[in-house]
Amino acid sequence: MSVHPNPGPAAGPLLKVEALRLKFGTREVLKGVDLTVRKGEVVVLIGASGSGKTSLLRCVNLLNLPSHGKITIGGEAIYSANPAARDGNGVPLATVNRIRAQTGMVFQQFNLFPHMTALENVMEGPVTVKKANRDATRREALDLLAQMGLADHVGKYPRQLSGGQQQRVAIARAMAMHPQVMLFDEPTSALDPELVGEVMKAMLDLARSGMTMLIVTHELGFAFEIADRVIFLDEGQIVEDGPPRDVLLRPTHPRLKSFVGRFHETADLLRPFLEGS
């Protein structure tokens, strides 16, 4: 059920991941991910915790650096893990900024500046980083902010706004940068339950305008809402992969049926569907 039509089989991916691995210690958390995502498209990860989805989302922001494979976006190889791509640092093919340019991370935490005001939080990256335009970019942000629902808070501080609204703030100032790929790492699961729906309603505006999302979340009525494909990661692997309908109505991993079965709102939301096939 995707909330935006399908960028088709014809388009190639936009993010290209292969044969990734990642490892804390003596512990491989990641044992050999490919994945791809095209233009457009909405993917979610679930799993249940310690499987793996946090971490690769990490890594394609280079928050986590992997110990074999190789991440592509836009057809341009951001990460190696082969030694004979990186110099004698260990620096990866591109810079770390240039490729977090790329990418627009929204945490489980808002991480605001708590000394800026919503507006300025926005212009921060844009201004310090690309060194636009601030005359350009406080009218950019203006309106990234109004299409949060925030045209009302621009000059609050974090203090003054609440959780819901912190997070839009969150999301305006990552798509202030002119991400290729927003990244989302659980971004409603440090809200409180009325303010949720805030968040989740900027989220699938921003995928009907064609923003190409990856999407971590243990919320599985969104999940079915908003995602063009689900993904269920277990034990550092992809299991299942495939349209909404198919991963949550149909699973025929055991680990994802019990990992779909525990969640009662699923359940209540995807009934009809099931009763209907």
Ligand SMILES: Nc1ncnc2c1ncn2[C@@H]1O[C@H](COP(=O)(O)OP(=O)(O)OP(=O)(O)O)[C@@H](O)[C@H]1O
Contents of the next structure:
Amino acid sequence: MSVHPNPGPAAGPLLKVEALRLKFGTREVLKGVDLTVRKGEVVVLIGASGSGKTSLLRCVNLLNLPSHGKITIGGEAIYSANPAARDGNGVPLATVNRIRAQTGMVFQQFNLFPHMTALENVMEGPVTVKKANRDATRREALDLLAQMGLADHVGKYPRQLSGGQQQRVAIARAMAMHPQVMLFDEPTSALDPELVGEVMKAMLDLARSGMTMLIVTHELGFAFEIADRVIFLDEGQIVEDGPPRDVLLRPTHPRLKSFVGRFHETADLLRPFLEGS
Ligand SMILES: Nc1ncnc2c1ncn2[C@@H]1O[C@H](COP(=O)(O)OP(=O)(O)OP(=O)(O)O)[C@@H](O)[C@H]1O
Ligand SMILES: [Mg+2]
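Moving from the form predicted on its own, what structure would you give for the form predicted together with the ligand?
Below is the whole assembly, all chains and molecules, this chain first.
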């Protein structure tokens, strides 16, 4: 059950990851990952701790440089590793800053600038990196903060905001760069339980607005609600990829079965669907 307007058969791949491998020293943590995300699609990545979820997101915005493979965003090859290179790393095909601007990343720990207000945090990227017009950027930042339900908090500093509010500022800040894809790495896992819902709601609204999103989360109920597709990563490889109903309710891989089974609250939440299907 997708919250997302159907992108339709015409929607081509926006993000394409091909045969991606990543090594830390001699240890290979991504072992040939192929992944396609269409424009407007919401894909949730799940997997055990250490399976490579964060590493994969970090490759997509070049915080990690893959040892092999190719990443394409909007038809432009942003990275193509040259396995013949001595250190195993290839050369980015375009400049790193421009590529990073194609993706907006939201981290577990918000990472806001503590000495800047919410509004200044959101304006910082467009004004300093993109040299955008200050007045236009300000208007847009105010709009984005309002969309995140923060119209009354634009002048506050991070320390004056709750974790949920800070995370919504972080989402607005990433959106201000007009990314083609939004990447989320466990955006709710550092929050007090009562603040998780407001961040999920903001992400659901973003999904409904047509944003292309790649999300790492351990909240399987949320994954079920927001995802067009769920991908299970196991030891650096994708072992299941499909609609949430299939991956979460009818897992086939034994480790996915036990992974899904561990989440009792989620199992309770999904039971009505299980019984009805
Ligand atoms: N900078 C690094 N140097 C060396 N090893 C690393 C580095 N970053 C990650 N790893 C290793 O790569 C593997 C994958 O880590 P990654 O952080 O991608 O996992 P994850 O699926 O995001 O896990 P979690 O659910 O705990 O966040 C782990 O074994 C980790 O120890
Ligand atoms: Mg991680």
